[in-house]
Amino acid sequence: MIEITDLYKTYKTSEGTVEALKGINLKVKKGEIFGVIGFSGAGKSSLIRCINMLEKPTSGSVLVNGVEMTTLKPKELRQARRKIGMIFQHFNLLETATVFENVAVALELSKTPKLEIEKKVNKLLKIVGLEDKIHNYPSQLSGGQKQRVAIARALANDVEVLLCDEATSALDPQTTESILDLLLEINKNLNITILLITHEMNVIKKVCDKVAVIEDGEIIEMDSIVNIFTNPQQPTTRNFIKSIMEEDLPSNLIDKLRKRDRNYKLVRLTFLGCSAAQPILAKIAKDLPLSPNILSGNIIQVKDETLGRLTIELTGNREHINQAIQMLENVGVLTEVIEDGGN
């Protein structure tokens, strides 16, 4: 659906040349929700704006549904953009137009018949849950309602791709959840491919099938959302995950463990799906002369999967400790020894 190859974007400023994108390669499958996450200045906005040619790439290829966007003439580009919807952080609504009129703009520009416009706008407002706000103006709406209008407007031309440029960054957490739920429904019910950029890992974990981490204009890691959470490779990726799933133990606790005169291992456990529900630690305590000590833990939902993480201390005979780790791995628990201490 979207295939980006060797994409570069360079800006010329009064202070010199800025390389915003440096050889980006990624593929987004039809019907997929693909996230791109990065800190401010990483190149996220340049990337998403190159897809619909709001920014002209310096070089490289951008294919959307088989169409090479970089070679289109102005008239062809306008036609191609009708199938690519886009929503923005600050909504970009017409303040002097009603909700109905804001959604109808794209249809009027494509010279859709008046009766068809009315029918389609009413249908879209029902999808986004704003049928009762049809005659309201943007000033009469909350931030979440404004974004719902923007989503309805973006869908008006029966788009195949929806681009989301920090679409929830201006919203409070509760409203963000409702907008993300709406995007999930749109993806599922309309089979619309969604590519979103964000700096919030909570957004990624809730809706994305796949994610790319961008830093300094380059994709440094890309994988399924589950693999990213269970086995992150890059420090930046781990930092994003820590923002919602803290892993580090307090230093004073580590110091206390180190001062004791006995063998121990600190093991980080990752439970995924069915393994999260198994009482494996109770079984270890029953079958081996060990008492696993839980030092920290949490559980989150990653798209459709349940992911739990525990840091435990195993103290005792080294052979028994290693047997316990093997028991964990045998039931599908990912283990990582983060400290091996004692005699």
The other form holds:
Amino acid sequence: MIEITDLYKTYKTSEGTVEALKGINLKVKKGEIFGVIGFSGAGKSSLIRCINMLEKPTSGSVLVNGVEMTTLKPKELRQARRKIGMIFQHFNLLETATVFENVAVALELSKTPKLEIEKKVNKLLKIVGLEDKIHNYPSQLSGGQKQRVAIARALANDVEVLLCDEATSALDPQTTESILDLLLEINKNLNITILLITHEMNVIKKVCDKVAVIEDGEIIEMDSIVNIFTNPQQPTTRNFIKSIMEEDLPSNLIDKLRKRDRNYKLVRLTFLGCSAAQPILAKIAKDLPLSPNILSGNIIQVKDETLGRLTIELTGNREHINQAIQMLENVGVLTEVIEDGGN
Amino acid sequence: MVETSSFWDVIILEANRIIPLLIQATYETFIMTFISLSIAAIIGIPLGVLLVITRPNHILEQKGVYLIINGLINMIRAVPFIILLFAIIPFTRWVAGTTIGIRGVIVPLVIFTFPFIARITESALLEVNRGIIEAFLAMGATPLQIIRKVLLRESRSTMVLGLTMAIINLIGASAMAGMAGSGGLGDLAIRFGYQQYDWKVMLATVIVLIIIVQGLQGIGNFIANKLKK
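Would you mind generating the form predicted in complex with its partner chain now that we have the form predicted alone?
Expanding to the full complex; the earlier chain stays at the top.
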């Protein structure tokens, strides 16, 4: 649906040139929700704006639904843009227009007949759950409601793709959840491909099928959401995951473990599905002269998968400890020794 | 007997003399102001729009056009009205066929006001949130649609306040045009009040002007508020 190849974007400023994007390659499949995450200044905003040519790429190719966007003439570009919805961090609604008018205006742009506009706007406002606010002005709405209007407006021309430029960054966590639910619904019911950029791992975790981590104008890691969470390769990716999954053990607990004069390993287990780890830990306790001690645990929902994470302490004979780790690996639990202590 | 009634007699007598003059002059002032305003707006608003959309990084960036319009407007705005009034007499005669009366004064008033309206339009349109323009670009809006549905629409409240300011400036300028025998309240004040030392006419004129300005500003604020939302 979206295919970006060797995309470069260079800005000329008074202090010289800034390379915002350095050879981006990515593919978003039809019906997918694709997330791009990065810290501010990483280039994610330039990336999303290069897709509908709000910013002209310096070089490279952007295909949206088979149309090469970079070489379109102004009129063709307008046609293409009508099929690509976009929502923004600050909603960008007309302050002087009611909810109805704000959505209707998108249809007026494409010269839709009046009667059809009315029908369509009502339908869209129903989808986003704002039927009762139809005659209100944006100033009378909450942030979440404003974003709902913006979503209705973005969808008005039967778009195939929705670009979300930090769409939840100005919203509180609860409102963010409800907007993300709406995006999931739209994706599922209307089969709209969504590309979103964000700096919040929570957003990625909840809705995305696939993630790209962008840093310094480059994609440093790209994978399915489950792989990113279970097996992150880059420090930046780990940092993002850490932002929603507490990983560090309390330091006084570690001190206590270190003071003992015994062999131990602290092992972090990552597993899909919440039932995967429990039986194997019991089996270890039964088969080996070890008793795994659970120090911390955590289960999160990643899109449609459940992801569990346990930090356990294995104390005892070195050989037995290694056997236990082997047993865990054998059933598909990812293990990572985070501390190897004792003598 | 004569002493006690004479005060009111004088008032009534003077009122009978002054009020018809005032009504006629006020009418002329309104005619001058509104004709000039309409023409100046027809010229000034599009120029103001051009000033915004042709500037760097806007929807129809055209550096040359921007610089020319900007320079032209600065040039006219640099000339005080009283000088403009006399300086363009040949032009006024060429356009209007006369340089006196309402007809003669509309030309200089328009020339004086359209750059002002262009600037008002420019600053009002620049206040419109860039994000909204961007959202409309992303929806595939044409430049004309952005001008109509975003820029002019979102700035309409500021525009009304600006046009109110333009009207009040125009009333002031039209009074000055009394120097060129334009008719209207300024002309009345100069002919009777200044040249014939008739302080009563002068005072009445000033009072009427104050009432008009207060009233117009009030109406302007009211409409601007209504349009705000």
